[in-house]
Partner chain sequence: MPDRLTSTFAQLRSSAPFWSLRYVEETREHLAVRQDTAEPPHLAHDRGAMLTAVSEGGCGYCATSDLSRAGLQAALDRATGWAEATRGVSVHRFDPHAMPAPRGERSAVGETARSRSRAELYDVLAAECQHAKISDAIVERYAALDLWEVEQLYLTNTGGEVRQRFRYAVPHAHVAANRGTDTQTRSFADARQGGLERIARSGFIGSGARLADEALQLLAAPDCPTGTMDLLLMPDQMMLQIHESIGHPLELDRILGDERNYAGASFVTPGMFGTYRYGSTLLDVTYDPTLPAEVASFAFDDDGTPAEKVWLIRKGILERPLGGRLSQLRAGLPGAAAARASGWNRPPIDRMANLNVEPGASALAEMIGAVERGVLMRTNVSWSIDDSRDKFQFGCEWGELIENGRIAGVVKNPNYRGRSATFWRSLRMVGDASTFEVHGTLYCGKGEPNQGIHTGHASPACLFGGVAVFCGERG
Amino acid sequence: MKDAFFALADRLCGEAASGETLLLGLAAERSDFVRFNHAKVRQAGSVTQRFLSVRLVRARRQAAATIALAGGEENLAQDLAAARAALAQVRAALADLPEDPWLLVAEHPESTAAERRGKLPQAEEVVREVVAAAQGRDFVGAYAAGTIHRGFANSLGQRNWHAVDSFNLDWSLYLRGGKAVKSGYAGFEWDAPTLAAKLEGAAAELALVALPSRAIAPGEYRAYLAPRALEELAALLCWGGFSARAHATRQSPLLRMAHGETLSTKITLVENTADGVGPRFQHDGFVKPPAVTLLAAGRLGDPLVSPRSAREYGLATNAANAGESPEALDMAPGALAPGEVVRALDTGLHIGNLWYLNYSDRPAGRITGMTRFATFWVERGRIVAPVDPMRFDDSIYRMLGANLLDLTRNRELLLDTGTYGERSTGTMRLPGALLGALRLTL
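Could we see that chain alone as a structure, in the form predicted on its own?
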């Protein structure tokens, strides 16, 4: 796929006229998809797709089009004809377009190549192992796996390539009446014993979910947020929290941190592109650094700066995406051992998942949402009963600041489950968080 893309790029870039910069992007994948219900396969299939974006820049104007490619060197002539037609279309459109004041594309070629090959069994083997491990349980979920390819080329001679193998099995064990345990298994090397262990752990939690529920009154309680619960908080913070544009326009939920407010010194967040699924380059041709420290020991670090924000606000870009949101977020681990979580919690809430999160007061970093699935009441270091969903409303400066007691030593790799149009390349690697207090409102 790489050779075919670069051969096409060489031909097409040679047709850029004087004063034009041509930028080409490839988004391709070969993916297997399987849906499960009642521990049986309900739908299975595979997708092979290749999309080429053709973008032309001239005199501070730009136009772009996207086409599907047949792929392969044997189809080069067919793909080249389609790409030439797209180029002619965007070239004709340029004259009617206004100048773009914040347009910024890379002018100094920086070529890269990276391939991360995993160990992914055939989909049929995965199905056999999942069905066998989930036998006798109401297992529902979706499996997506395969190779994701990204490529970039421009008429200045830059060539970038990225290929990575990954898998993501997102699943729940269902009990009845909205009671379930949600879990998942994702990574780069499939391991059947790891899946079996995760399923056994979820089955043990499901047995606890079946116990009579405990009603608790609104108030403040010690709480443990499992990595998947913390993922929801982190995802909301990614909505403007680390964006240079959001800070410049005073719309960031972490705006108070720019004026002296801090989180716990235990909180360090890094955009760890080097260990993520996504490529190190983006569609303007800029190459990302291996890592950007967003929060360092509870203090605001470097923002994510897209090329457009760099142009608008006079900053240096670090090749962030247009939304300036993290794509490979890593939180540093703490000191709490996995087996010590319940004992350290002592009495309070053990929360497996959160959902429906939103800002109740964005400038103040205040967040509201619901507990979901496998939330338990713990007394004296022992889980005694499940707790029905409740609403919380609390500040990020309390949850990950004054009230953060510790983070777990182990972290979980969480891949974005999005597959609309293409498989997402977003990842998070997060620990669990032990809080001295979480405010429940109803």
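Nothing here was measured: the structure is a model prediction, and the numbers come from that model. Under this definition, the rigid core comprises the largest set of C-alpha atoms superposing within 1.5 Å between the forms. Residue numbers count along the first chain shown, from 1. First, how it differs from the form predicted together with its partner chain.
After superposition on the rigid core, displacement of the C-alpha of residue 383 between these two forms stays below 2 Å. Annotation: Cα of residue 165 displaced by at least 2 Å between these two forms, core superposition. Residue displacement note: residue 200 has its CA displaced by at least 2 Å between these two forms (rigid core superposed).
Show the same protein again, this time as the form predicted together with its partner chain rather than the form predicted on its own.
We keep it simple here and write out only the one chain, dropping partners and molecules.
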């Protein structure tokens, strides 16, 4: 894949005319996808896709096109012809365009290469192992695995490559009546005993979920958000919370922080590209710094600045993607020992997962969402009953501000299960969060 992309790039970049800069990007993957329901296979298949982006810059104007490549050496001539056609199309498009005052692409070549090879079994073997291990249980979920390739090349001579082998088995165990626990097994080297151990652990948790439910009235409760619950909160904040453009146009959910509002001093968030799984480069050709501190001890740090925003607002770019959203978000740990969580919670809600979060008042930083999967009522430091899904509606300044008591000392590395269009390479490394109060509304 790498050789084919760079061979195509060499040919095409050689056809850039004087005064033109050509930028090429590759987003490709070969993936196996298997859905499970009731410990059986619902859908099984494989996908091979290769998308090439062709972007041309000339006289302060730019246009871009994305095409699907057939791939393979035997199709190289066909792919080259398709790429040439796309180049001709964007070259023609430049004629209709005015100068772009916010155009900024990398002009100093910085080539990189990173490959992370894993140990992935044949997907059919995974199916056999999962079906066997899940026998007798109501197992539902999905397996996604294979190699992800990302590449960049430009006519200035820059070449970047990123490839990773990974798998992500995201699953739940259900009881009658819709009660369930959520788990997952993701990484780079598949190990069947690890899956079996995770299934046993979830089954043990399911025994707690099987207890009679406790009805909770709307109101305020102490709450512990496990890392996967905090992941939902952090993911929503990634929607505009750290974007230079969203801050500049006053549409950030953290707008009030620009007016002096603060979060708890325990909250430090870093875009930790160095420890992420995704590529270090982006589609304008810029290479990302190892880390960008987004929130420092409860105060606004540096926003993510795309090259386009850098031009528009007179800022320095930190090689953010066009959406200016984090791709490898780290939250600093706290002091709470993992074994002390339930005791520290004392009486309140132990929330394993949140679901379907959205801003109920975006500029005020107010968020609503649901509890999901294993949520328990804890009394005097002991889990006593599961709690059916409840809606919360609360401000980020309360949840991660005045009401944040502590964060756990240990953090979980969570690989994004997202597969919209392509398998995500996003990650988060998060602790759990103990809150003095969380407002439930329905």
